[in-house]
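The chain below stands alone and is given as structure tokens, in the form predicted together with its partner chain.
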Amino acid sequence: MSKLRVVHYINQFFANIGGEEKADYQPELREGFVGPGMAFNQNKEFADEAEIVATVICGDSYFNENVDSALETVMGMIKSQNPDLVICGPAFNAGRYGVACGTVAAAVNKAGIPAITGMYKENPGADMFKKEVYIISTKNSAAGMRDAVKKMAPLAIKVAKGEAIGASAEEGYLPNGIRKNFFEKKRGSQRAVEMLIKKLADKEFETEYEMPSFDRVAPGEAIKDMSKAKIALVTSGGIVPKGNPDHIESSSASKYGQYDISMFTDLTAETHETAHGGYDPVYANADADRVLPVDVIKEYIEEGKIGSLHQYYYATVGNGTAVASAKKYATEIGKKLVDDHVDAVILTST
């Protein structure tokens, strides 16, 4: 029997084309495997039945900034290979890569070709696509590649062959909300009591029905008179005073900064820069107003359109930063903004 034909979708980074400076790389089709594709082709379980025959590469920024046209091109390339299966990523905790992998896998599925991907559970692509495609739960960095391939390979083969897929906990994919009826060995009342006893004894137990987390916040009330309002600027784009005095990390930031902007009417290459990794810093370093629009806000204040700008702005780096950290920083920032009677916030993200 001939092997299953697999097309692999990866980004410019994993294709060894380049980092952020190449994130605008346009879709390219290459024969055979590239980069992490080797790990799949070397996985025995995978290699016995399947082979990566082609790899589609696309820059993360290019994909996300031109979703419609990029997806069309990528899909054309994938279909030209007549694949039995498409594997995207894994994307780990790279946000734009995760969204690209999810988008491609979902479109491939819709076109009637089985597809799977893999990413870290906090990747924004996970929540967006876990109901549409099988997403293997991976670690948050490429150090988890071996582990990811070990879980993705068998699931990929099963999906391609149309075999029955087990529960998310068995196969290692992110729960997609699908439930199946089956007969448990023990009846419900017995399982419930056993679970309760474990819980009372502070032992680990596994819930049979995860409660959904509706993590939403009610919109703040609209500003009635902007000409009297005090606005604050916050950014996850890493804009810091030149020299990055607090040494905010370029990735997985462990802190945020509070910086005085009262004396600035325009941010320049001499005064500010970005600490953010994961995107090409050239444009933000040349003119940080492109991320934190201080020049325009100050002009609007001059014109009387806005009441005032809060003396301080707050900045951290969004790149790979854990949701829990971002939440913690923003809770502290929000408290300060309330204490300083700020009326509204403009938060910019790269």
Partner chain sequence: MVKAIEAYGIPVVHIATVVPISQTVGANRIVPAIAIPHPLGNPALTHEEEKEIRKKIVNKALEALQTPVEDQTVFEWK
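For comparison with the form predicted together with its partner chain, please write out the form predicted alone.
The next block holds one chain only.
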């Protein structure tokens, strides 16, 4: 009995080509498995039924900045191998990688070839593609590779064989809006009481219906005298110095930038631009003050309405950026602003 032919899609990092400096790596087809493909081949349940015959590699930035052409090239490489199954990732919490994995897996499914992927629940790709493709829920970093493969392997085989797929709670994929009825061994009241007892005893328990968690931030005290206040600007609108020196990504940003604006009274097309890929950049590129109002702040300072503008502004791109990443940036930026004795912050989006 011949094994299922599997094509694996991974990014430049997991192919050991490089990190962010190689994110513009163009699509490449290699024979056999590469990087995490070894973990699948070492999984007995997978290895008994399937074999990775080829690996398609593409840099995260290249794919997301050239979606149409990159997807066409990647799909051509995949189809050339006549696969029975395509596995993408897992991408964990890497935003651009997750979007690429979801895009490829969804396109493969539409082409009539079974496909699955895996990523962390807060990866932007998860929310974008969970209704189009089975996405195994993973941990938020590559440290969870073994656990991810353990869950992806059996589901991949089921999908490839066209077998019935159970509920998300049973199979380990992210809920996709399709309800699957099944019988629990214990009645609901008993499960609820057991969870309550564990919670009261401060023990770990797993809820059957996870509620969304929203941060509640206590508002700060009102500024008593704005004419003496030091104001800072922070934006998720992607305003960066001309040329984007820190190479902040247009989607699923992996970093933020700190830039000196002490010498500017106005942001022009010659000095600043937007790196954001989620809105029409024409007007922001023509006059970045439309997103980062340096000109108005400086006018208010001259009129005595505001005390001063902080020397630095902080910028990232909110488009597709993971919540966990945004929290990390906010914590780091917030500490810097507190250390620099900033009184208030104006936060701008797009």
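In this text, rigid core is short for the largest set of C-alphas that superpose within 1.5 Å between two forms. Numbering follows the first chain given and starts at 1. Because the structure is predicted, anything quoted here is derived from the model rather than measured.
*Asks:* If the two forms are fitted on the core, does Val104 show a Cα displacement reaching 2 angstroms between the two forms?
*Replies:* Val104: C-alpha displaced by less than 2 Å between the two forms.
*Asks:* Would you say whether Val240 is displaced between the two forms, judging by a C-alpha shift of 2 Å or more on the superposed rigid core?
*Replies:* Comparing the forms between the two forms, which are aligned on their rigid core, Val240 does shift its C-alpha by 2 Å or more.
*Asks:* With both forms fit on the core, is the shift of the CA atom of Asn41 between the two forms 2 Å or larger?
*Replies:* Asn41 C-alpha, core-superposed: shift of less than 2 Å.
*Asks:* Could the core-superposed CA displacement of Leu309 between the two forms be given in angstrom, to one decimal?
*Replies:* Shift of Leu309 at C-alpha, rigid core superposed: 7.6 Å.
*Asks:* Any chance you could measure the C-alpha shift of Lys336 between the two forms with the core superposed, in Å?
*Replies:* With the cores aligned, its C-alpha sits 14.7 Å away.
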